[in-house]
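The chain below stands alone, shown as structure tokens; this is the form predicted alone.
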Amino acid sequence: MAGRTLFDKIWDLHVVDELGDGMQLMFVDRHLIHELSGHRGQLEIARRGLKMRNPELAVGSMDHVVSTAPGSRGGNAPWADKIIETFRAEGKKSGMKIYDIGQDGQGIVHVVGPELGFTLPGTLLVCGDSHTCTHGALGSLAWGIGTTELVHVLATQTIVQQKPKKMRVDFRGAPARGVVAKDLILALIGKIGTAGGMGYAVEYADEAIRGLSAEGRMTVCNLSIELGAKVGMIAPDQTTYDYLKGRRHAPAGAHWEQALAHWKTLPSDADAKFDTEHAIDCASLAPQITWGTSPEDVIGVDGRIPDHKPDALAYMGLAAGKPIAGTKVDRVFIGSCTNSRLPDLRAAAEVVKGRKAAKHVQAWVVPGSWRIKQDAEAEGLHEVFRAAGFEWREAGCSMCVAANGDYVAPLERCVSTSNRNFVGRQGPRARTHLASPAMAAAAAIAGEIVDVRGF
């Protein structure tokens, strides 16, 4: 019998029925819900006279439309407050657990799911957000869903899907100095493009992946959707188990031992076959930064701006052939479901400690959850950032999506630790460069894009 992949093992365990034409009905173990897409689904099942099938298998959090201004406890406008209140009220009716603003457990859904131990290896997890692929970092089969699918999951605890093909990406060798998880996944997107993973479930593997923390693995899996893949996964191992043990929603006692025994059967067999395979030589990489309006528009910070996308260059206000280093920046954003976890904040603080942000740069740090904010403050990280001239804000999606009053002004240039540099993503005519937390912090200090290895 041929070996099986991590993906196949989990997928096959969740098939409820064969529907024909390659479509399958799948059972959903975990459902993460945020207020922006979640309230629409809640109102729709209420309109249809339906009830939430399994509220105990769902967790809700406030993240997309909440204001992250210091001290804020709501939205930044009446429409946002209405969404928040609707989400609260409908959640109470259904019996779903919601971690509200200012509570331990509130934050960006793709940060709090793992943080709470709600995300577990071997589970099928969905959320009405494209970056749900993040949860694959813990060995979960996870993808984002639209509003129609969200309603279906709320009402039935199932989802209809067609099984994708399988891709494996080996990140070979130890990363060079200054190269971190964000650089690895950006380099892959630059190599195979934003359509390179379309139609695939991607498994990330090999030495560099095994060497990452659980949080670093989340960064890698987070950008799977930017690769064109709905699903990105990493096999659970001791790093995974150590991260999850003792967390609020994780199994405990005898249940932990039972779960652990199952999780250890999940990694891909040695002879498992993939439809496509790629490899990245991590030792040859420099810290990465984007230059255009797609995550695939990426180069090493020591490189020169390419000339093959004139429209992107015009939008970004850049000239082909010039070094990317030395490009003046106006804003720096450290946050988002990609890079707002405690190790991300520590890495940025290490760069800025004892230094000052350039006078013309407005720099923000937005923790990914209430708990991360408390833990960072317990370590004094907030004081490091404030002393350097950074603004320390409340937990939420913030400037990643610009749906909450946090945005980059027209023609301003921002180095961001988020996941998308699309036209208008961080605000109308905003110019975004994606990079790691350390690279973003270095840009704030230098006032321009700079190689963090010089720090």
Given for the second form:
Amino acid sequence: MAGRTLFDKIWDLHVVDELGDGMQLMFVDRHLIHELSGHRGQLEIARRGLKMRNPELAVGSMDHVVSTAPGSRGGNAPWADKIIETFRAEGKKSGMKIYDIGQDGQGIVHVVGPELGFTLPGTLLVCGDSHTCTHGALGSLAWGIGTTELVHVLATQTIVQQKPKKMRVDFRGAPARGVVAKDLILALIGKIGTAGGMGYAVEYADEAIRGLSAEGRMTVCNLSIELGAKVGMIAPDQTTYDYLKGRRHAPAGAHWEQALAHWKTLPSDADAKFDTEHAIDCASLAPQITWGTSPEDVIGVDGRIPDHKPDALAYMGLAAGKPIAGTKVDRVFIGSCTNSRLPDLRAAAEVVKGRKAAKHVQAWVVPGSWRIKQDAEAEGLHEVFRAAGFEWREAGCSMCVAANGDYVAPLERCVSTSNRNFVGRQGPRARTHLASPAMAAAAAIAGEIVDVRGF
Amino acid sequence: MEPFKKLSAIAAPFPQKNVDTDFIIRVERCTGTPREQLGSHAFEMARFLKDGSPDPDFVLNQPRYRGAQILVCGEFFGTGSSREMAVWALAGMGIRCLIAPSFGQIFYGNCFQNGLLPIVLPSTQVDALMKQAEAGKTFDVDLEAQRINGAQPFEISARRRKMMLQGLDELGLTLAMEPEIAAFEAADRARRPWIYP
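How about the form predicted in complex with the partner chain, since we already have the form predicted alone?
Now the complete complex, all chains and molecules, led by this one.
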């Protein structure tokens, strides 16, 4: 029998029934729910007179519309409070666990899923959010779903899917100092484009991936959707097991041992076949930064601005041919489900320590979860940021998706550790440059886009 | 769900590539705007001038494309976020069919959940249809025959085609499979006990 991939092994274990024509009914092990897409789903099953089938397999958190203003404990506006209240009340009725604002466990769903040990290797995990691919970092088969699918999962604990094709990407060699997880995945998106992974489940492999922390792997998998792939995953290994052991929702005792034995069977077999393969030479990469309005519009920070997308350059207020370094910035945002975990905040703080943000720059740090905020404060990271003139805020999605009123002003330029530089994403006419936490921190200090390797 | 069988309607050219769901419907409209009102906010960043009046340069504001129910799109239409409001907003402005070389994958799935037919064709064939749309031609889309304008064939999964033709709701079908789901779950509890708290 031909070898099987990590993806195949997990997929095959979850098929409830063949529906014909390549479609399959799949059992969902883990359903993560946030207030914005979740409350619509809750109201819809109630309207249909249905009940949540497996509340014990779901966890909810508040992230999209919560205010991240320091000391805040709710939404920024009455409509946001209404969504939060609906989610809370409907969640209570259904019996599902919701980590509420101000509780250990609240935060961006794609941060708290792993943090709580709710995300596990070998699970099929869905969430009403496209960045659900993040959970593939722990060897979970995970993808984002729409509202109608969310209702389907609430009511039946299953989802109908067509099996995608398989792609492997090898990240070869060891990246140089200053080149981190965000740079690896941005470089891949730059190479094969935002549609390069369309129709594929992607497995990230090889030396540079093995060398990443669990959190770094989450950054890589998070941007799978920006590669056009709903699913991006990394085979579990000792890094994964060490990360998960002892977490609140992770199995313990005999269950841990049983799970571990199963997880060790999951990595792709040596003779497993992929439909497509790509490779990135990591040793030659510079820190990456985007210049346009799609994540594929990316170059090394030592590069010059390309000329092939004039509309994007006009929107971004940039001139082709000039070096990207030296471009003046107005805002810096360190946060989002891409880069708001403790190692991200440490990397930014290391750059910031003993320095001051440029006077014209407004810089924010938004931890990904309540727990990360406490842990960072225990290390004194908040003092490092505050001393440099950065604002230290409450956990949430904040300025990545700008659903809660956290905006970049029109025509302002923001170096952001988030995942999308789309037109208007961070606010109407806002200009976004995606980069790593250390690159964003360096831009805040220099007041312009700068190569963090020179810091 | 409203069945989709045949559609005869004006097709508007929308050649922009990588149209993301943030561009189709801004996130502020996904927070509290009732579903039936989303259509008036579709493409708002391109559709309206700063004073809120319609931008005459935006294709769907042009008199010849009033009432268009088909968009002929550039590659990778609907990339980005999973927000189903993007589909609701398009449906809300009367769009019932999209034709493109490729679609964002979550968006593509969301279209079928709402009776909005997304047709994938090779770029050269989309280009030819784009020219016809630019010429203001009315298109005939026949899902039963899988043909556009009687000539251009298109592929679609047989299951999805049937569900669109009959206006079937996925949830209703799956609820009827509860015995199979329960049997799977019981066996899985024995196989992977650590999954179940």
